[in-house]
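The chain that follows stands alone, in the form predicted on its own, written as structure tokens.
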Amino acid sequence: MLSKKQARTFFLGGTMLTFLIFIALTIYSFSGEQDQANTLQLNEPIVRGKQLWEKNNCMGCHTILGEGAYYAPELTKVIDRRGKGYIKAVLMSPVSWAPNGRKMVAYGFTDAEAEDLIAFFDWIDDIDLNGFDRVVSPLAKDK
């Protein structure tokens, strides 16, 4: 059994080992090697295609990187699963579009924009997930 001054000091040698594996690994973290959000390869219709995104409100329905709303498919690895001819074709259609039975409000987005959100898709794409081949929501699968 460990005596009143051993124990105090166990613990604070534990705490303060504790603490600096944990700022360590901070460090670690947020260091340049460690980027996945690839960042570095943001450009101007990258930055156009997230405006267009939230100004669209499209995270009400849809999803990335899990974030946003479970009604529509995940767009995470959407260029990959779906190809950006098909995705341009939907972004671009000036009906209202019902897949399985869900609907999607009929953007008719310009060539440019759509440009613009296939830009900002496969930059998403690109992201380092490391692993996850795709995220899926819960409610809503890309069929």
Contents of the next structure:
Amino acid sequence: MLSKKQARTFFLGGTMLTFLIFIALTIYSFSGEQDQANTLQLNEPIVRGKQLWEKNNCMGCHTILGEGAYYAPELTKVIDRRGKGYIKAVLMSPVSWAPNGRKMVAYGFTDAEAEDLIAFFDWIDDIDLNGFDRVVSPLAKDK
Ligand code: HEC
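Given the form predicted on its own above, produce the structure of the same protein in the form predicted together with heme C.
Up next: the whole complex, starting with the chain shown before.
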């Protein structure tokens, strides 16, 4: 049985130790080599792609990292899944792309705009998801 003083020391010591471990792990998480989002690789095409993503409300139908709407395929790993050529065809198509039944908006993007969006997807694709790489598409027929 601990005396009252021993119990207090044990409590304060334990609290202090776990607090210090927590602070150390927080610093480690934000350190340079832990840059899981590759922020140093950000360049102008990626930023332009992100702006196109925002301006055209792609999240009204799609998700990235699970954020967005569940009408259309999840796009976090779309580069892996479909390849750049397929994505470019979807983005530049003059008619609604809908091989799986639901319609993608026919944005008819220019080659340069499609390249910017692909740069953005490529960057997202490279984010280290701590092994959580199997982001499931809401479209059952889609793999
Ligand atoms: C009105 C809803 C809607 C909006 C808004 C929308 N999409 Fe789509 N998109 C879809 C649907 C539905 C599909 C799947 C079509 C199919 O495969 O039949 C799709 C497919 C795609 C694909 C191919 C994904 C795959 O796995 O086959 C890409 C890439 C894509 N969209 C990008 C975008 C981008 C970029 C934007 C914004 C500029 C956007 N979408 C906005 C509905 C939408």
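What we label the rigid core is the largest C-alpha set whose atoms superpose within 1.5 Å from one form to the other. These numbers come from a predicted model, not from an experiment. Numbering follows the first chain given and starts at 1.
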| C-alpha of W97: shift of 2 angstroms or more between these two forms, rigid core aligned? | yes
